[in-house]
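Only one chain is shown below, in structure tokens, and it's the form predicted on its own.
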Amino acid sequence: MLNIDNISFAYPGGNPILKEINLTLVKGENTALVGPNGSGKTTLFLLCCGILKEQAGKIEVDGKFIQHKKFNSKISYLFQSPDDQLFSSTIFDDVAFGPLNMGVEKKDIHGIVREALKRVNSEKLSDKSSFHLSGGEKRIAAIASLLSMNPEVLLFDEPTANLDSRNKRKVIELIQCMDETLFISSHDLEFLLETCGRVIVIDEGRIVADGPIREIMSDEELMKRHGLEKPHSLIPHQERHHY
């Protein structure tokens, strides 16, 4: 469903940020992009929809090249901050104004709105300015404005970012109900661990690791290397004794 064949990027005078990055996502599949602060997770995301344009190498989508500026609907991105995503008077405006950009009749836009707000379980917010909502509130709110383009690949830079534990159970259990291809980038490595299936390591630019995702974050030494820390659920459980 999304093929990156061998990108590369630099920002403007600074060096490489991205080195030949090869990769190949299954339809219907939840992948994990994880890695230390700086190693290009963000761009990549940048990169697979559009918004930055890669100095080598290709990106597809279903098939179709991605294009820098070209607005492509069977890819969609949500920003690590839901104030990025939402900026009308109304959730409603909100979550309709992709499809109106697209072309969609506005006869259709209600039933197309509803839907989306209804996969998300969040119907009551239709009427709702965001700044009114709380974060968690926010970030659903930004999901199903994705979700109304109907696209076939989203990205999920930093889903829980500033989330409290309901509102983050809430993203989960949301995910887990999805069937689109999902990658997933975060630094919550628990979280991951409950919504993929395999996970992506990148460090300095390069893919370091890819496989299930539990199989990786177990191994300590190569999450130490690349400066992760083996996720507390992975380790095992040592039995205290009292005497």
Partner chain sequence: MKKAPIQFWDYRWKLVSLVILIFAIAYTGKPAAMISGLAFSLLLTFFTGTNPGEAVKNLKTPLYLLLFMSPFIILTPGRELLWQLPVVKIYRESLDLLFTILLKSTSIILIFNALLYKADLTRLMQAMKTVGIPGKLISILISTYRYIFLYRKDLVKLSIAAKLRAHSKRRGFSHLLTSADIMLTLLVRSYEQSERVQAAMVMRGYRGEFYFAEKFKSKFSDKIISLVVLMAATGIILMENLC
Given for the second form:
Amino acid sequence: MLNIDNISFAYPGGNPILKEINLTLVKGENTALVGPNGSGKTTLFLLCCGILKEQAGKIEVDGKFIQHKKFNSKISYLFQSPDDQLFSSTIFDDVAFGPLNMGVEKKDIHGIVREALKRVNSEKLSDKSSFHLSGGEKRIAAIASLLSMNPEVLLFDEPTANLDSRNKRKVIELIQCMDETLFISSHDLEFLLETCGRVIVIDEGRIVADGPIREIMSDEELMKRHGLEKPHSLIPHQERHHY
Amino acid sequence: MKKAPIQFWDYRWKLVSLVILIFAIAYTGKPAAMISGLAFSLLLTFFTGTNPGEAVKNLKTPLYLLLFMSPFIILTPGRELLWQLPVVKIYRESLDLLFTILLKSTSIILIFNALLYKADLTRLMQAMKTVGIPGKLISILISTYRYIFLYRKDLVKLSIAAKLRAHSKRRGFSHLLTSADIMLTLLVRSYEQSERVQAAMVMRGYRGEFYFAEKFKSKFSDKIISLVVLMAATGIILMENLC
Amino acid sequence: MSICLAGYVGTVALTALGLKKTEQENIPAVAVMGAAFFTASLIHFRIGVTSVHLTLLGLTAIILGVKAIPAILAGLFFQAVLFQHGGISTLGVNAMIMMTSALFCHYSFTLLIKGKHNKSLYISFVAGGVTLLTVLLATVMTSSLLILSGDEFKGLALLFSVSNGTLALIEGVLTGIIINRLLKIKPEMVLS
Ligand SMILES: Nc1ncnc2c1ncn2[C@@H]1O[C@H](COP(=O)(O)OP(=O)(O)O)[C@@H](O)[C@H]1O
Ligand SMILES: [Mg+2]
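Please could you give me the other form, the form predicted together with the partner chain, since above is the form predicted on its own?
Now the complete complex, all chains and molecules, led by this one.
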């Protein structure tokens, strides 16, 4: 579905951030992206949707190459902060923004927006202004503004950052119901365990691990080496307490 | 919530006729014309269901400003002496000017208020676009609107943070420097955010033009209300020229 | 009346120019920065016993260049819509004066710092000086228009000139300071 082929990248005048990254996402599968702060997760996402231009390599979505600054409706990116994404005066306008730009007929817009908001269980937000929403509601609304464009690949950049546990639960349930191909970066390993089957660990610009999430996250030594902690739920002693 | 009549008035008709009325009043200078202008804007305020409290609130700032300016206006010598008080001389021209500013600004603010009271800004922008305001300008206005609120919130937070560190106890130059730093923080943050907002919009297919989901449908009553307003505007201009 | 009309005509012409120089893809960025400038102009500075707030005309022009024109227009629009001060008839004249001054500021700044991009102290001083001149220019234009519109406006013109003259000085100093700090943390905001 998403094919990243030998990508390297450095910001102008900076050190290389990503070095020869290769990976392929399987259609319909959720993949986690973990790595310490500044390891290049956001950078990789921005490359995948054409906001940044790679210095070497190619990125392909559903058989089509990503071109710099060219809109591709197959892939969408959820920004770390919903305030970067929601700019209209009402949530309706924000959710309708993508489809209207894609040339959807005006008479179909209401249905599309309703459908997208229904998928995130938030039809009541439609007429609200993003200014009056809580952090959790904004996050959900931002997700709806992507879903309305019907993308096949979704890149979620730290979708649970700044959320309380109830809102986090909402996001988890939402992701579990989605059949799109998801690529999720996060520092919240418990959250990733619940939503993803595969994990990719990057550190210092390279992929250092790639495989089934439970297997890799149980590898205490590997996790420590890259500044990560083994999730509590995977520690056997604690697991006994839970059940 | 009961909708006030003014909210049923088609935005395009409302926009055009009220703007013409505002310019007609701005054009006036003779007492009779100005007073009828004020009378009509008061009528508009009450008949269209605009909240009078809101109107009064919006009148406050300009009236304070006028109050502040009035000594300077009154002290400006004119030709025709009205009263000779112990220290000051009151001239007819000064009083005329004060009276003119007071009448005209009150009427214009009342009309502005009728235009904007509980208005849906997106619809208003759409109306502006249909009457020929360039798409680029509409885009700028729409995005500016939301971020003004966001940054005002930021500004409040930054000012509180500064106050907590005894910012207000400082005097003179160092107070100036702290305020400059608050301003700097705001600008740098917004610069970084502006790049992300732009990327978020381009990624949802934005190409410099805003599209709107709704269509305008004007009713017969819209035209009637607009006709009345336009007749009033004509009347005011005639009065100015004939009296 | 004819001055007010000329103001609107000038504003329309300058806006058309500014919009032409603003690429499609830069529009959201201009809007977001414009909102920030608008907000920043609400910050109060305490000077002695009074507190003032600045126009930020110089800073906006230096950072946004010609794109400052649509940003200024949006700022004035929302000032009218959200706070409803400023008369409609003078809005055109005000806008035109601010836009012309901003263009003056932008062009003289780029001209003066040409080839001297690594001298940050020099650039800061130029920024401060150019801002001072810009605000003075705007003041002179406004006052002369006030006087032109009739003798009874002389008192207002005087009040305006004196208060804005002081403001120009403060605005110049602050712009210099802010540009100096920006050159350290985000030089691309100033030098692009
Ligand atoms: N616009 C930029 N210009 C220069 N360097 C940047 C920029 N954005 C990020 N970086 C640098 O790139 C590195 C990777 O950042 P990022 O991709 O945001 O990491 P992550 O999302 O994994 O925390 C960091 O060291 C950061 O400082
Ligand atoms: Mg990141």
